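First comes one chain, alone, set out as structure tokens in the form predicted on its own.
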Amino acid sequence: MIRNARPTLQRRGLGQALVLGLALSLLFGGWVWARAPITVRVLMPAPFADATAGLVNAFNREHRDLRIAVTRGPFETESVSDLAVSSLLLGNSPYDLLLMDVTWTAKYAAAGWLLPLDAWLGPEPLESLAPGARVGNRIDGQLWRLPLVADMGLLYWRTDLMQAPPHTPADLVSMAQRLQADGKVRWGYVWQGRQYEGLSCVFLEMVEGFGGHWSSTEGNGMGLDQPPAIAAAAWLQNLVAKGVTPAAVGNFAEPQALQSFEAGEAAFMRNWPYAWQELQGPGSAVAGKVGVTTMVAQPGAPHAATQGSWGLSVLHGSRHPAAAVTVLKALTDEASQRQLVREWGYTPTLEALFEDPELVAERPLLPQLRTALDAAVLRPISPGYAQLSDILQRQLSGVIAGGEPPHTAMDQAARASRLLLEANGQGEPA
């Protein structure tokens, strides 16, 4: 019987670590489904999905415990914001972040939309920032979205067909009809005539360059009436009747005057800081021939860019606040901005990078950017901006295309804006 002991208990003891064994890892496996991974959904624009691809994969391999996941959302502006407002009036929004343009902050954070940040990253979450990359993120005091990528308008122009940029408007049509009855060029200048938000931006730029305003915070409330803003529309409708900017111009978005311009047809073209690199590629007629500089202005005025940055904001929605806060400090980052100066081209928001020298040696336009970022307006703060900037664009191009006189459509966009705001219980826009 003793002899029989022995492999009765290794039997015995053999089939209690079997137990024992499929105990811990019944425990073992629970513990790591309790542990699974939070997800962080953000919703992008697709330029910006695709640029940020790399970023979103280094963090998904270097996190366990936090993922983050993109939905690549339509490549038009608009509808980006369409399909962000459509499932927050549902009251159940599936993301946690949104890459929101400047513009839509006020409607987002008037609707509760948003999630103030200020208690999440703490005493001047800004300051890292140009000054011209803080605008545009605080309202009524609060931090509602922090930037990712800076964008201002930029007038572009030929360096192989003059010394030095135009400084004023004057300057502007006296070198391109010189240039256009020389035959170095068909058309002076090329900008964003459509009836859509480019030509609101294109406004806005002139606007403040023959020192008026769209709106003001000092106030003098709705400008579109006032004379500086009847010149600038004015200024608009005549490039057209001269024959320095082409008739269609009003069916002219982003691309279309970067087509031109970068076939060799235009002495200037107004655009954004993704259009230098397009201009340098192989397919360009003008690469390496290209510079940048601010808009014009009148003697006295400012020259203006108009601000069109991009950042980052967490639903009110979001089930996870902190992750989500997470995620967007590491997007936002240096180490993610300075790869996406790099690799896409994309202007930074932090001060430091515009002074990098390592990264100025492999993107000069820096400095430049950094001149027309400090020159940076934001259009009118309002929640209900989106109707206000299709107002406008409506008079202006009845101007532009159907000869309106500039002070008639003028005078109806303000009264049609101050009719608005109003209505909305807004008053005029700050």
Second form
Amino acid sequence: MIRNARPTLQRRGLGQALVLGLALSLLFGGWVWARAPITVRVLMPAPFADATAGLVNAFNREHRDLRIAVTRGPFETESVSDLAVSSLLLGNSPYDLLLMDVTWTAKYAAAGWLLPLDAWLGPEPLESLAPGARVGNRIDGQLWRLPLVADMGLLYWRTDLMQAPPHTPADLVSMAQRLQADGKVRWGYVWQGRQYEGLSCVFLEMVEGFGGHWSSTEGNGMGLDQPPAIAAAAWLQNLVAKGVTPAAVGNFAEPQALQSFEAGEAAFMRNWPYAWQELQGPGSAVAGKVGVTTMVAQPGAPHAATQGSWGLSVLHGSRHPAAAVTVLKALTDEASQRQLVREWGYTPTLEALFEDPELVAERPLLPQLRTALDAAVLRPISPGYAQLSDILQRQLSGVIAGGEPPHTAMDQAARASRLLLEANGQGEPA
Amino acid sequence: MSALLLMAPALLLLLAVFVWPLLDYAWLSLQAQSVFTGLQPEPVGLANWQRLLADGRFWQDAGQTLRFAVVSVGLELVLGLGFALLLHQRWRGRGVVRTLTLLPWALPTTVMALGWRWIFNDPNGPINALLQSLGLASVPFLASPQLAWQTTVLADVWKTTPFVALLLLAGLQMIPADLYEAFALEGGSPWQSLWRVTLPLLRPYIFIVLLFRLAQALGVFDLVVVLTGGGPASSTESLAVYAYLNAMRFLDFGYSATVMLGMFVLLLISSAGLLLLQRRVQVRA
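One more: the block was the form predicted on its own; return the form predicted together with the partner chain.
Full complex below, order starting with the chain above.
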């Protein structure tokens, strides 16, 4: 018996140890679990994921209970949307925050994918923004997005070839042709003529500059078949016909236009603020010889800049909306924006930063960017924007690359746009 | 009964991966399910189909897709047959060349489309650099609707001719050599033997190739998306690209399903036409 008692005791001891161990590990596990930080997942286009890496790391060092995990999306704007849409369609999005292009907001909000931000951000969350950055975030009275960086179309010009930039479309053409005739540049003006979103941006600036509009609630709604829109399309077509713009523009996106201008081949370029940084780089033939201004316009018509800002939205399926809002605020606050301006040359959205003497001394472009931001115009705000833009791109591409008569093409664009909106019970978009 | 049992797994698989999605799409094509309905399905009867019939863009894309399929598959068949005949002959280094010929087919479409996009870039691609160094004007290969379409066909022919050559080569190897010897003994020339011996015996392989390639070409997507994005002026847009735009960009799932079904009908008619053709050729032979 005694001989047998020992193993029993031992066995009992072993069992106790096991139970104790289990309890301890459960306790410890629970403690670790309770202390595990909440992770806020953000999907951003690759360039923004790179630019915000420093901010994100600093945030993660400072916060023990909150972590930001950034998913580095594709480079191309529309590919990022494809990625986000495919995950959102499955119902259970892996992301809490999405960095969104200004044109996505209406579509995503209508699809029910975004969380309205008013309840989280307190009264007047847009008050501190520059006026041009306030628009495009609020749709149907609700705030869906807080802008992180502003972006708008600019006209780049060569300070070594002219005293001052052109103001009217006719000026631009005559100056370009003179410089071409003198052999100073091969091309007059390079821009984005490929059948894609960039073409809609180019066109919007011109239709406004000719005194018209794409689509608006004021006046007569759809403006694509009005004389200014036809004049704008004809002007773009003529640029190619006159040899001011290369025929290759029909396949130009931003990088191709930049490449040509950077090599000193062209007198003017339409591009976004990011190009400035590239043009001052070591590979540029025009470093220090570049100025920016807003797009040309007919006398009396506004010099317009297409609004292309990026902002953060909280996705509806987020399991930690409060944490997501905290991150959203941190990434868009003044210190973060300052760092993005200083280190990456992005355009801020906060009004105070445009007037900050220290920042302006470092980034002399800021006042001009501010002027362009004040001139910013929005593309139509509609859940069907992607389709409206696609209709326009298709017809414009026919005008520029296919030699279609501008008035028939624009008539068709207007008709197709109206059909789309009427079929879906939508009035003209704002 | 046991036959049915033995066939059941295959039938179930077909039902799951083919019939069910098709029925699902048919149902979806009778709904308005888009960003305008908050992504909720709303029955609309045949509205999507009426829209499809009146949609000029659908018909333009259908025409382009069909034209693309016929022209590129036709070129691939002629070139692939030539390569197959060449690779069937005995000559030094044939093994190496056979392997090399397959390379374009082994390359992922996206990669090769990116390659062509660069080659045909205006003004900085190699072809335009060459033209300019010869004192010629650069050609906007991807910026003119006609040229962009031709470039897309060229890229597809480059990529899939090896596939056609490979299948036809397999067919050539099935033809007994003594048939050729007998034909030659009777005084037939090599040219005649191609028409009287090779092609008739290769016929089943040619139809298989046509069926495979036609189905693939009618569904062309990745090549177009990467090479041209469908432009300029939608001249290179295929039906698959249009369906994709409707679903992923416009969030109009009801109409996207309708476009897909339209494409399916087109594919069905083409395949049926091909099979009828095959039967008639067989009867005549």
